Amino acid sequence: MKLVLALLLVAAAAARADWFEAPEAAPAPETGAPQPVDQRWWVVLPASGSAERTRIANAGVSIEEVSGSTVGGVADRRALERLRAIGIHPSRQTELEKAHLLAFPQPDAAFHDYSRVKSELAATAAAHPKLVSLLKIGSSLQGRDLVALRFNSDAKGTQKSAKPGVVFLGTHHAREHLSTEVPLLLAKWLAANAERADVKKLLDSRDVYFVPLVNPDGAEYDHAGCRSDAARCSYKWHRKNMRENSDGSRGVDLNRNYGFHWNTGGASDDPGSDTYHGPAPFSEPETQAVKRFVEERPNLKALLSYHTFSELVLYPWGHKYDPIDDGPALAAYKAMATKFGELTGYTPEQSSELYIASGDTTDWAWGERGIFSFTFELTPASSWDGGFYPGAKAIDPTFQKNIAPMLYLLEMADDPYRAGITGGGASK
């Protein structure tokens, strides 16, 4: 979803034209004939600005990339029909099963599945018992534990703390496996460097949580067909959780299921859409768990939710084009987002500059709880570089690039408003 010059897109397309097959239109359904529930396409669509991108999102397309005057994303048959009805036609359309993006070289043993995430978190807590503790914040739809790792020098598990709190969330969207790795590796790094003078100062004065895998069911499903001995892996491009919907489709988009201005744009009423918002706000056990976790901790001052891809730093609002009407908060958001951008090379912007999207984590955390909340869209910059599946080679450089932003957010958590006064600097 990173905005890049149209000329770069043209050059990339010319260089990598083999990544997509020739456009193939979705066949018109036969009257009364059953249609595949999960048939989806990667589509490239013309979109000249945020209003046009919002129209596309409202049609049920999961927009994943913004490049110049086009967008790329995932659409099912019904989304394509809605696009045609409003006069928008794909310039490229490829079945996901046939897209080159669907497969990349193995081994991907460096990626952590659900069981390995749990083991790594437990091992980190066991190795640092004076500082780190493990807690379960809820269960997924299929009964998997939603696990958090906590850093606090004088409070363990669910004990209350008055220290300024920060939470890092990963993998709301199943296919975004790199968004599991970054918070997991950051947590391990923080534990390993806990005695470093600057890190120790922060950890002595903060209450820090990592939840690397908000959507374990969907993540497990997405890579279920992959074998460790295979030369290539066919992932399912699954975005949502594993809710069985009434039409036979599968899943609710957890990052459209939060209750603040739920279903007010950029989320779909269609259960088959990748951006289906669910039957009601907080209808899913995974979002309920995050809600409960946040509400039980009034000391939380900052939240960072990791996603892929596009290399962006996003801040509220997402559900409307208007900026936050709290002037000092807006100044702080802009200053912090700019600092994050300097530290990572990612592009900072208000979420709705891309397109309207309602019911997401960060709008809810700020709008309902007053928590300074950001979304990082991680590596790569575009689908040409691997999209959701960039390979294990992307893990370490992306993790390394995000250490400094983590420390910066921890530093600012005592009073994020001061970023608007100091221009994003951490010094009081």
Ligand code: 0X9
Given for the second form:
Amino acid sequence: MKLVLALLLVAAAAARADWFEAPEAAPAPETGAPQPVDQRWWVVLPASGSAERTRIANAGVSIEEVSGSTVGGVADRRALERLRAIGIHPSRQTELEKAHLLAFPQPDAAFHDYSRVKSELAATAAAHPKLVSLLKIGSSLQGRDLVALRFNSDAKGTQKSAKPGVVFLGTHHAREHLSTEVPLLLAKWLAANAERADVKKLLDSRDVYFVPLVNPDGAEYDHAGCRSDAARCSYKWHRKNMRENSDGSRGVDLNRNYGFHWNTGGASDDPGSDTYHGPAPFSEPETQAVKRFVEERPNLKALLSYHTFSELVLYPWGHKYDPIDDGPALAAYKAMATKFGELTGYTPEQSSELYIASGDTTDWAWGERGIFSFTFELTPASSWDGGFYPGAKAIDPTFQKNIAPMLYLLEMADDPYRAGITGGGASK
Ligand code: 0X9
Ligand code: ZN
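Moving on from the form predicted alone, please list the structure of the form predicted together with ligand 0X9.
The next block holds the full complex; its first chain is the one shown before.
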């Protein structure tokens, strides 16, 4: 047994070394042979600040990690061509087909697929009928339900509430499966701990929603090769929804499709790119559903959208470098982000410090609706620790770490501005 384990470790180390250390040749120039439209590579690129990262994002790369003066991300052929045209050359480049097999050596049955997310949410609502209700906020492109769990001690289903509202969203990006687990487990935790004095006080005075799976079609597609009986998973590294684009590629980046300063930077015109913004703002049923959900609930005061990975707490603006110009709001954002950082160990920063990207959820929710909105990039910190596919071992610690930030956001939701006055403290 030990020998087998040792052999596996050696094989895994060799495989990792191949992924991370051996630069591969740039893609061959186009020949007569047809190329798959959606072929993509994991690339490591030199970038020493947010302006350089934005140039890379503008070329259509989905930047996934920042490490010193380099970034790692996913690029399609056109993004590679654009990078080359502006003089940026990958120091490493690996076909995703090779990388993804390394990412998950075995199936991860602990992750919830679409049908298990639905059944867990339904079971939670059924077990707590006085507090919890289940609602459908829309349908995905392929017709799957977009399901929300609501916590409100008075109002159920779609009944109106005047209580300050908070919404937690998961998995805009298909391959970020941990961002389904966290809101799902937080919702279950809230139901299980509803009688704890501090939790009860919050739940009596708030209107709370969880939508753990905004992009069910993409998530299902991503793990379709990972049946529970599969010897090895072959996740597809799929990011977008499942829109069939005119060039034969798949998907619109839902976190570039929101209609606030849509397509003004860090989003791609290339349908094959991982950051394709779609043909129009809110062209996708998934972003339309979130929009409608938010617009129908003027009591919403705070929003948190979970993504992976890099361990960051991000706040608007993301479409421009300027800070938000409402001084008290900016002070509140900074204080809350700092508090979130203390509670999680994640790094707080304005979204555009990472890189400019337009059309994301939080810029829209803040810019159009005045909702205090954050993006959490969850565990792990880097691709060395598993990137999008950190394995089931990451679920519980990441969920546990995110309980206190959830309670803090619920606490602050009656008046988020007060964070700027109290320095992030809950009371004035
Ligand atoms: O690029 C994204 O959509 C998010 N990162 S991810 O790796 N999960 O794809 C971050 C969005 C943050 N917003 C801006 N930088 N504008
Ligand atoms: Zn994401």
